[in-house]
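Only one chain is given next, in structure tokens, and it is the form predicted on its own.
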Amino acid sequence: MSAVLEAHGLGKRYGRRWALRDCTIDIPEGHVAGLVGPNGAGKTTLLKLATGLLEPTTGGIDVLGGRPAAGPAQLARVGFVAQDTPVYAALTVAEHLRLGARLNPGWDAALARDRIAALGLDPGQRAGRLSGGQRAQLALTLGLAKRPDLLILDEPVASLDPLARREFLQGLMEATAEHRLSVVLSSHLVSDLERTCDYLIVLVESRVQVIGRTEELLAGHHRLTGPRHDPAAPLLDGQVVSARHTERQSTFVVHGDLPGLGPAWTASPLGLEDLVLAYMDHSRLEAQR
């Protein structure tokens, strides 16, 4: 299966600050991969990167097979909706599918009256006066209608009411199946992705943490609670993804094979936010050290 996005050692920096550092990806064609972080963590540079809006401090990155932005060809393969679904709140409905055609050689222009129908938009309206949720479902509308290979979405559903959210985020599921798209989508929101995505990236402070296909990540890893376990004792061999103490009580999240470490410890299965929560964590005690 080839990949739809491939970075090797890929860095951006701005001055003396790091937005992205020694990031190294390989998502496969045919999912929905969920780009999960805290807020600075580097998402949106990492998809600007894979658009070609920035350029690379270090090392490289390919997008179906391509370099970023490379050429008419490559930009028609790339759907991108950026932070706050942009659309231009002077035009109607109607005038945006109209630049979309014109911008776009693949544009299909049944699939976006289609869906405006369905959706119930007004072709008169002006964009600046839709709803947040409206302008969403516009600027996703358009991102579809290019018919692109790859769909990259940052954050579109942030600043949505929990409504909005779930039917923008059902109607990407539905085009995503109808067209067979990958996808990449950002967000913060961990429930968001438990909802999408097959597929996981969590980046933290710049860098991956853990990437995979969601359901093998999460039957990888476990919780362990148990008594009180000193903490500069190891307790497993390089597996500690996480580690939590009280006074009488231990609670570890592992990944790989559960040790046998007797009957007073429970193993407990993760969810996709214990996980994304566990490695924010690691990350956070990585960096005590």
Contents of the next structure:
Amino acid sequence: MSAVLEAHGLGKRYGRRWALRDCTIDIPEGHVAGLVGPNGAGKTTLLKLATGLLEPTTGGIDVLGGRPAAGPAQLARVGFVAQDTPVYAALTVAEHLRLGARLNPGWDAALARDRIAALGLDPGQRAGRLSGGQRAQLALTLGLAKRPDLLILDEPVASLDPLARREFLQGLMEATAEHRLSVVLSSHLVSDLERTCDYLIVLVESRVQVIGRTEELLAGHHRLTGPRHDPAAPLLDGQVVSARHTERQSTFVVHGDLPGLGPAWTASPLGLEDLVLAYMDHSRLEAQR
Amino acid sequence: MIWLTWRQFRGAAVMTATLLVLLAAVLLTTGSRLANDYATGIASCTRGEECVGFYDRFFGEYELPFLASTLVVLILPALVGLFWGAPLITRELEAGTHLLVWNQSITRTRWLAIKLGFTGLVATAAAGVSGLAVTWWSGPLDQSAPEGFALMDPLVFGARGIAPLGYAAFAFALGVTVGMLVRRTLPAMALTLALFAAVQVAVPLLVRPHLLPPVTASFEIGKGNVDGLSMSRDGVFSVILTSAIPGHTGSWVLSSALVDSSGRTVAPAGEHAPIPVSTTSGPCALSGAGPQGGEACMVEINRLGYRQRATYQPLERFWPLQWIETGIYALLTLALTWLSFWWIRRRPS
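Now show me the form predicted together with its partner chain, since the one above was the form predicted on its own.
Full complex below, order starting with the chain above.
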């Protein structure tokens, strides 16, 4: 299995501020990978580096084995739906499809037409007069009908209402299954990714906190609750992701095998949201140190 | 990509084309009558003075359309830079659509090349066509134009021949490049206008006079270059020169001054140049003033060694200067284009 996205020591600096630092990731083919993190964590920067819209300051990134945006062939293999799903306000829906057909040799006209029809979009409608959800769907249609091997989406549902959000993600899932394409999708809301992603990257404060298959990550992390134990070491050394303490109780999120701690401790599985929150906490603790 | 460029540009293009066709129609219908009037007028005047009178009457009749058409050609390149050049890229950056189009299967370089090439060619062609049409139309007027409106005068020169072509290409490339660096449409438009205006003022003042080494020559004092002879209350006689030079009608005079027999400048044109000559007796005596006396007085001034010394670009250099100046603007355009390609490769998104 080859990698759709492979980065080594990737970093991007704007002036004196690092938007992304020392990022080493390897996303294998055939996944819907969720890139999650708070606003300003560097998600957009990473995705723009992957599409060649930005040049890295340090390190390197390969997408589908090639340098991002290196030429028409590489561009044809990667689809990108940018944040806020920009479209040409003055052009109609049909003209957007024509644009796609003219600029992409691998354009799938039938796919585009069928999708627009299934969505109930009027081809004669100007894109500027579409609702946010419709605009996002149009942008997704352009990305899909190009028939890329990898589709990258930057916060595609951030500005959509819950219904449009669900419809968009559902459409994305169907297309992914049908055309067997890999997807990298960013969001600052875990709930968006919970149902769609089988691979997860948590990015906080411009650094990758954790990366892996969702199910493996969930199986490899536990919540431990027991008598107050602050600090955690030496009881739990080197595997604490986050710790919370009340007067009598401590709650830890730990990764790796569960240590035998005795009957005072109970272990419970974690949800995806808890896992991500634990890593955000973790990053804050690291920063305080 | 050409389709997309055309689709985005067609509104502005159709509007401009309509206006240009309108302008061309007006010029065509009035142009033949203008040429006719001129031909009959020239044929009916025999003596030089009569012809000067005809020139004045003829030019006066058409002065308003002459100025208006000249102004249109002068302004057109600025409009091209402002409304076509500056928004070309900034509009995409502001709407975020560059992220959409840069992720189709076409490189940014190619995208820019087609956008720049197509729109730029249309812009240059529009300015070129209107420039040449106005040049043709005002041909007879340029023959009869008084000082200040002649073909070689800075403002008229810039609205004739092929120079508007160079200005439009430069203004367009300037607008695009400024837009890329500023990234906002309105500030980019304002900056483009300011820069273009500065260049358009600087070139006639500082560059054009030296494109070819100007001619410096001395001329005898006569009716063709004297504005007036006068005497002050305390009896000092003086000559006031014009900046016209005899025998070289239509030249662009860069400097004109009265010099004495040793070559020393007495006073520049337009100012009183005192000459030590008797005003009580001889040809320049006050009693002898009048047309007859004036001529005798000028002969006397010439005899004393006074001459007009002028530095000028003769009318015959109109086309060489046009080509050189257009070439310079073409080079500037190329440099700006290179800069915009550099930008799109190095500083994207």
